[in-house]
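One chain is shown next in structure tokens, namely the form predicted alone.
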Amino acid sequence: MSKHITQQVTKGVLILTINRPEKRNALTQDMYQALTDGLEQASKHDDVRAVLIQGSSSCFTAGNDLKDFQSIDQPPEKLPVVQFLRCLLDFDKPLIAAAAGAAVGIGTTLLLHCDLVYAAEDTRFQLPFTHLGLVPEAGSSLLLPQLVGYPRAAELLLLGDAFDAKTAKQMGMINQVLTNKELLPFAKQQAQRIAALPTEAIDASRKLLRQPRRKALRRTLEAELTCFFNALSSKESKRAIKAALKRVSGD
């Protein structure tokens, strides 16, 4: 496991915690690999019946580490981030998320794959792909319009403005808004509740819920990946990412 991804199993729940506070939990390829490893291990072990992905009570994730992304020197097929996205699509056990503070990029699109999502009052969601010369990922160009309707999805994905937890709840993106103090204990409790229910019934119910969109989601995910990595290598994106890094560094 990456030193920035910790895991703990309690009462049938694997808790994967993103822990890189000095970088607002921005995700590197090593961290994506660790998340994928955790999900794959959970899928194989009968004693794990649900997975909870969380950050701290003040920060979920600021999204991709842009410097790490700039240093990519291998084909997309081999990248841990790609493997993680495909793993999300195929994961066969209940997936719960607890978000607080920053939930940027993958920090928002990841939630679209979860069965239950809880957020702290201070959570700020954002899908800033176009700001970086990029396109949606993780199947969000399909999942988000299905969830919130095309007009709202277009606004979120094209303009890339941040929105708060109350708005996310109103749009149906999350299940409940809690205080920062309540968030992690409550999400853990809910994960343990679902883990304690009859496993075969939960598995069958999830399959029925997800089956109508499964094939279309796979096609969308692969199409997005092609567009995303084409965009990532463009001059437009390189300029936008360079400017974003400059703003972050304060230069």
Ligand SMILES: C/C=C/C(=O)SCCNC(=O)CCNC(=O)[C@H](O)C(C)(C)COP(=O)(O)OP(=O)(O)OC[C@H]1O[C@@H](n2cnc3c(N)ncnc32)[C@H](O)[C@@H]1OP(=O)(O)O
Contents of the next structure:
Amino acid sequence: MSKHITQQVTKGVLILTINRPEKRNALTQDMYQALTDGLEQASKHDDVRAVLIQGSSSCFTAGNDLKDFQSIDQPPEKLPVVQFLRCLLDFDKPLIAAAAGAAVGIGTTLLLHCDLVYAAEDTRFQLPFTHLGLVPEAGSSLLLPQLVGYPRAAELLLLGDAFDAKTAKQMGMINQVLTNKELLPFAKQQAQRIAALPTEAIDASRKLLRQPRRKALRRTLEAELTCFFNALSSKESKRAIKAALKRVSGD
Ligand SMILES: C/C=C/C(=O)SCCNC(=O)CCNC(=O)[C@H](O)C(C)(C)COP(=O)(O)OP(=O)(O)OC[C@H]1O[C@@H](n2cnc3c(N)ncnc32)[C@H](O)[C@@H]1OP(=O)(O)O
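Having seen the form predicted alone, can you show the form predicted together with the ligand?
In what comes next, the whole complex appears, and the chain from above leads the way.
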């Protein structure tokens, strides 16, 4: 268990909270492992009927820890981030997310796997993969065009500009925009509402919603992973990640 991911079960909802404020909740391999453990436990326990993933009321996550990218020294297969992405794809209970402040990289793409997504007014989404010499992950090269149409998806994934919560709502990426104060209580309430509904009907409905894209999503995720880890070992990406780290931390 990572000290940066906390777990709490309330009224049938497992709340996974990302808590590394000093680094804008950037995700390390330990944190991905803790998130995967949380989802796997939730899947096994009948008393958990929905999962809420959240950061704080002012920051969701700045995405993958950039230093962590530089220190990857094991085959992708064994990496917790890869296990987390596969687990996300197969997760069999309702998944709700509450995003505020930074929602960068995987902080945006993981939302595409959630059933309900709520965002605070100040949320800044960004998919800066190409800036880092990388490619889309988490099945986003399939899910994003399906959700917002090819032209907008291409713009977001190729140019990598940040966009706000209002734009995300207009594009159909999220359910609702709330104030920072309202966000976490409202997301919890919605998760608890789902958890209180007849479980078999919720699970079967969710399966029906997801089933048509399941195989294609799995294929896309695996193709992206191959491409992503090839890119990560390229000179272009190493240079870009070093520059990004310098920009955010001065290192
Ligand atoms: C498979 C997954 C792939 C991906 O997720 S790719 C995406 C990778 N993520 C990024 O490229 C985001 C990089 N971060 C930023 O662009 C900015 O930050 C933000 C827009 C998220 C926030 O900006 P601001 O509020 O001004 O904060 P700040 O001063 O830049 O950072 C505060 C502290 O947080 C650390 N930090 C921020 N993001 C990361 C990160 N992604 N990895 C590691 N550290 C990060 C900094 O270094 C610094 O910390 P210190 O004060 O100790 O230097």
